[in-house]
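So this first bit is one chain, no partners, the form predicted on its own, shown in structure tokens.
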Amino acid sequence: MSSEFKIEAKALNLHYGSFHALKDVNLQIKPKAITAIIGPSGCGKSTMLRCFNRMNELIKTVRVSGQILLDGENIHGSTVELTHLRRRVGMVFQRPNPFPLSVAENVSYGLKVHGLTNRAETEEIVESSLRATNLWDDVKDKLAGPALALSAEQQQRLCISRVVAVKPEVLLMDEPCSALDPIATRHIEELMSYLAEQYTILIVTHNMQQAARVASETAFMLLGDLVEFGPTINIFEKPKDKRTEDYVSGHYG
């Protein structure tokens, strides 16, 4: 199946037990662009992000209804293999989470999970993945050293390299700069803009200025509802909903 949108959510609902966390969300994500999801704490941003690679299913009380389409195919379909889905839709978390392994072993970890054993090919992918995140020059002489010895920004770049190594199509980023200082944040934002030439990127952020800087489209969520979605400039300068206007102007949340 094919679609002009990389991801589509149709009447998406999610419950944590009796709590209705996402309410009839409809969303269309364009390929090879950055889409930001903004809103106050507890509004459902991260929950929605995790729907796109079915991470929420790790929680026993979760119930999901509606559809999520990836290139027009329902990701909850009976023929969808979860491991393959999470290879296509990778995730970068709020805080850098390198494994207690070497730099090279961190990047190659996913390759081994997916069955790649050829050493030369693995080394080539490790280098290309570190180059893709502009980390290669910093760590090329430290590949056998511990990843946990890197700076916070380098660790986050390493985690992005680990995701990129398995050649995903979509990058989900959940507050990827929240643990970084302003200079490191700017570097990661520049990296996101570069990666968007190759990947579809969805970013959850509390930083509205960050959304305005990096995203071509922005979704505003409130209490589980998708209140407004459209070009970022419209969300911030010409919002259609009073709730959006109140939030982006600082009068709410």
The other form holds:
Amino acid sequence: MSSEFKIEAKALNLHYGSFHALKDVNLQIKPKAITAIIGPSGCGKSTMLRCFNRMNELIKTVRVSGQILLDGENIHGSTVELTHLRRRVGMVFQRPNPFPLSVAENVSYGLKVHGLTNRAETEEIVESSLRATNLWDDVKDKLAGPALALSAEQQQRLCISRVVAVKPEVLLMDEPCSALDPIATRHIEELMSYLAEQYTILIVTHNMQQAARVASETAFMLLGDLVEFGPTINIFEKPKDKRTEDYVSGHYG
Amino acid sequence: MKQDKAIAFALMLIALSAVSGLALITVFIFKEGLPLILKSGAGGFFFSTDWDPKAKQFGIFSMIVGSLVVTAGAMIIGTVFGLGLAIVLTIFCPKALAAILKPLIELLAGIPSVVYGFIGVVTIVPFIRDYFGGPGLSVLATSIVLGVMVLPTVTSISIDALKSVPRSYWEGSIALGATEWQSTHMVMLKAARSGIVAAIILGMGRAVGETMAVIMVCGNTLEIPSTPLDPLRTLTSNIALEMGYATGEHREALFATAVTLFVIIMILNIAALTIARRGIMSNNR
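Switch from the form predicted on its own, shown above, to the form predicted in complex with the partner chain and output its structure.
Full complex below, order starting with the chain above.
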């Protein structure tokens, strides 16, 4: 079953214990585009993002109801393999979190856990994944060196390479630049725009300018509600909802 | 102010006396033991299997081998079970259960070693004798008893090491589609490696130094064991068994055995500290 949307959330509710973190959220994500989720801290935007690869299930008290469709198929379905889902829907975290392994081992990690043992093929994918994030020229001479010795920006690029290596369809990025300086942020944003040619990208950001710069569509969340969702330009220039207007114009709170 | 200074001075004195106690013990053991090692020479002391105090032969090679063999056996048992337990308690079992089990395992460390020896003698030794043959008092029995004794050390330090691994590593691995087990052995164990190695080395130190339980289950013979079912004697049991009646050179030889033991344990402890410290630095970058 195909659908014009890559991901659809339908009547999505999420509780942490008794706390209602996501309230009846409906969201449609277009393929091969960047969609941003913005909102103040604690509004549920990261929780929202973590629904799409079911990372919230690492927390035992979480209950989810409603549907999330990936290519029209319910990701909570009984036939869905979690490992396979997370391969299709990759995630980049707020703080670069390369493993304490070598640069090459970080990139090949995903390949290894998904059963690729062919060395030549692995090396090829490691190189192409590092090229895809513009990291190859910086690290080609230190592939065997520790990943933790790289700069913060390089580490975040490495984390993106690591996800790209397993050929995902969707990239979830949870404030991927908040631990980076402005120049590194610009580089990562350029990288996102480039990657959006191939991947469906969802980015959570507390930086409104970032959403305005990179995203074609933007969702604004507040206290677990999806307040407004639409083309980025509409959200920033003619928001329909008063709360959106207050937030994007800086009057919030 | 004056009172503060007086208290600080008193505490300093107490601390120094503890440290100087350690120094004095070291000096004393070496002073008593070293002359005999020098006299017998390395060949006659460390590498001779001829231990016959009446004939003034003091070769401790069979005991060095004995100590090393049972320590190795104990570490295999202690590491497999201890690390396994640590992994289960930190990663796979519910937090509430882990909170009960960890203190219980640490309680094992408080049981007197003579009790371990006693349990070994009345259960493990006859079991081995009946089902595997030999006298029962053996490398195998000693390794099992020591393995259980080092379990709390290995487990609790490994748990601390695994807990100190940043959670973001775990999330990063799970988010790439790795299973929990893949994330455990490919990321968590690697990240916690130095702490785990330190845990094993500290456990080793305990195993090498254990005396009472070993005397009760090792058989105390003077031959180099050739199978796991053979009895043996360790450096520690040699000292404890003979010190009561030793005089003259025999007594010096026992001190020399203690010097050997002392050096082995020092090396293990320094290795553990160095590795653990290196691990802390690499985790903090």
